[in-house]
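Just one chain is shown here, as structure tokens, and it is the form predicted on its own.
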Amino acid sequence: MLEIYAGLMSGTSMDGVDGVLLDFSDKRPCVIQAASLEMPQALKAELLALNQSGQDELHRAALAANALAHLYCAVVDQMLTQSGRTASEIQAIGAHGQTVRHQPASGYTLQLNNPALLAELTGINVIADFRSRCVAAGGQGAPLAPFFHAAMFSRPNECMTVLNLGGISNLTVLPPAEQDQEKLLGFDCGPGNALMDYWCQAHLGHAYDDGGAWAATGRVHDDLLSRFLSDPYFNLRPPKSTGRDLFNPTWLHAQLAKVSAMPIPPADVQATLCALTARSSASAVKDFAPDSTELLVCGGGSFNLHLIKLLQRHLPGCVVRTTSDRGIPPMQVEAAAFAWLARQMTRRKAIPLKSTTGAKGSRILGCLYPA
């Protein structure tokens, strides 16, 4: 008998919404349908603007949340149509929402969403607000995907790692499957695609650097890379998390202003930003998983071939491959994680947060909005 949950994810890159239908009827969950819809430019611009204080922001945030719920509904409708399933066959939707502020040190993290509206539109139970209970328990609230990574990718007698290259890069360290999963480790390494996407759009008018082709034409500016890596965030010990609150265009231009009186060629800046993501991610693997034999990469950055080559160069003793080689395409992993988390909440299963987010202990994550 099928047991189907939906997962929805719109990440820090804000390029679109990814959705999956995940079937739990077998021992290993299986994606039976996936869909993606591009983020409308007006909504993306508003969500980016809402990352900072602005005029009438509470009203604007509420309207953006409503628009996002309608986009989420469209993804769910597309998956139901393509799979031939009905809403009554879906146990619940795990909807992460769109992070616009992430301030765990101040006791909050904010994901715009209107789960009540999504439940009304779809006629399906919705599980949302996964992060706030973790923050209330003294944790970072992120990352949460490592628990799904452990369920899907852990292997016997082998330490391995999973790197999600979204707008922010985050690393999961998976101990051998037979070991205590309380030893699971996950944290944000630093910027992923967010700064590269910004720079590419500003100078080429493209949403992203396709395949890393532009970065590959530039030369890494050593002084600029050193300036990037001198940010205190990179020396923090896990648990730690970050977002656009830190790694944003203001941060980038501040670093550029400190390095050279002469403008650095834009292609060289792009090459250096790519090197920053590769270096910070690889350093995290070396520091916290020196025995890792495999690095599985997911997220939009997995399609940046130049970045993947840099990661492999920095990690010669570790095979770098995408999660497709382990059964889940890179753009489905995060959405699948929130389908998995929705099921955990429905079954009232607590998540062991201490080693990953720094929360006081295990907590049930998410709030239910019944259909």
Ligand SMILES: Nc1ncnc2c1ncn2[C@@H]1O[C@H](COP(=O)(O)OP(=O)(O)O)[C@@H](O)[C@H]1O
The other form holds:
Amino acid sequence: MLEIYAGLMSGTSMDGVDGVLLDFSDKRPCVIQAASLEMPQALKAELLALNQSGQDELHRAALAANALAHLYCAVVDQMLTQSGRTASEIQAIGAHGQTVRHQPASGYTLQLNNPALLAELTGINVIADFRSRCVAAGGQGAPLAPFFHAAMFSRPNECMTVLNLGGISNLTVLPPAEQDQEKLLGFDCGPGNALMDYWCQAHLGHAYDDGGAWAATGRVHDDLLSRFLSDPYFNLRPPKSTGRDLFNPTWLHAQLAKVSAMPIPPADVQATLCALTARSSASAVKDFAPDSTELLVCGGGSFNLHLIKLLQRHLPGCVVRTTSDRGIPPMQVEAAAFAWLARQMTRRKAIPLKSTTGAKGSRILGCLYPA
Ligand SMILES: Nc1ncnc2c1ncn2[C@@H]1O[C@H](COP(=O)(O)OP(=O)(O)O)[C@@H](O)[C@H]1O
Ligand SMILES: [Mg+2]
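With the form predicted on its own done, generate the form predicted together with this ligand in the same format.
After this comes the whole thing, all chains and molecules, with the earlier chain placed first.
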């Protein structure tokens, strides 16, 4: 009999909401349906604005959370219609919410969401707020996907790595399956697509650099790349996590101002931002998984061919391929992780957070809003 959980993810890029229905009746979980809906422009602009403090932000945040719940519900409806399933067949929805602040050092991380409304709209159990308990236990609250990566991708005799190239880039190091899973590592390497998206929007008016084609026309500016990499975040040892709180347009403009009084050609800045994501992600693999034979990439950055080419160049001993080759398309992995986490919460299974997020110990993550 099928055992189905839904997962919903809207990440830092704010490009849209990705959803999956994940079936757990086999040994490895299996996606039986997926759907994505674009983030409406007005909601995206409001969520971006809510990443910084502003007037009447509590009220605006509550309204944005309601709008998100409606968008989440539309993704769930689409998956049910397309798969011919009914709400009663879904055990629970794992709904991550939209991060607008991530400040574990100050003791909090904040995802906008209205899980009560989502439960009301869908008639399905909703599990939300996965990160707060981890932060409360002294952890980073992120990344949480590595536990799903381990369930989905680990191999008996090989160390391998998974790189999620979303707005932020996160690396998971999977020890060979029979080894102690306490050796599982996961942390944010630095910016993924977020700064490239911003620069592309500002100069070309496109939401992202399709295939990395624009970056490929530019020349990497060595001083700028060194300046980027001199940010203390890159030398911090894991556990560590970051977000738009640090890697945002203000950060980028501050680095540009320090390097040159003359404007650097925009295509060269794009090439250098792409090089930054590739360099910082590849260094994380070299430093923490020197034995990795395979790097599985997921997230929208998997479609940035220039970025993938650079990654492969930095990691000659490691095959770089997308998660599609291991049974799950790149845009479905994060959503599937939250379906997996929803199931763990439903079964009251604690997640061993210590080695990945730095929390004091294992904790049950998420909060249940019954249907
Ligand atoms: N064809 C493409 N070429 C280059 N980049 C792409 C392409 N498609 C998607 N992306 C990038 O992926 C991002 C979305 O990735 P996603 O994994 O959803 O990130 P997040 O989890 O932050 O929302 C887009 O903002 C864009 O930067
Ligand atoms: Mg996204």
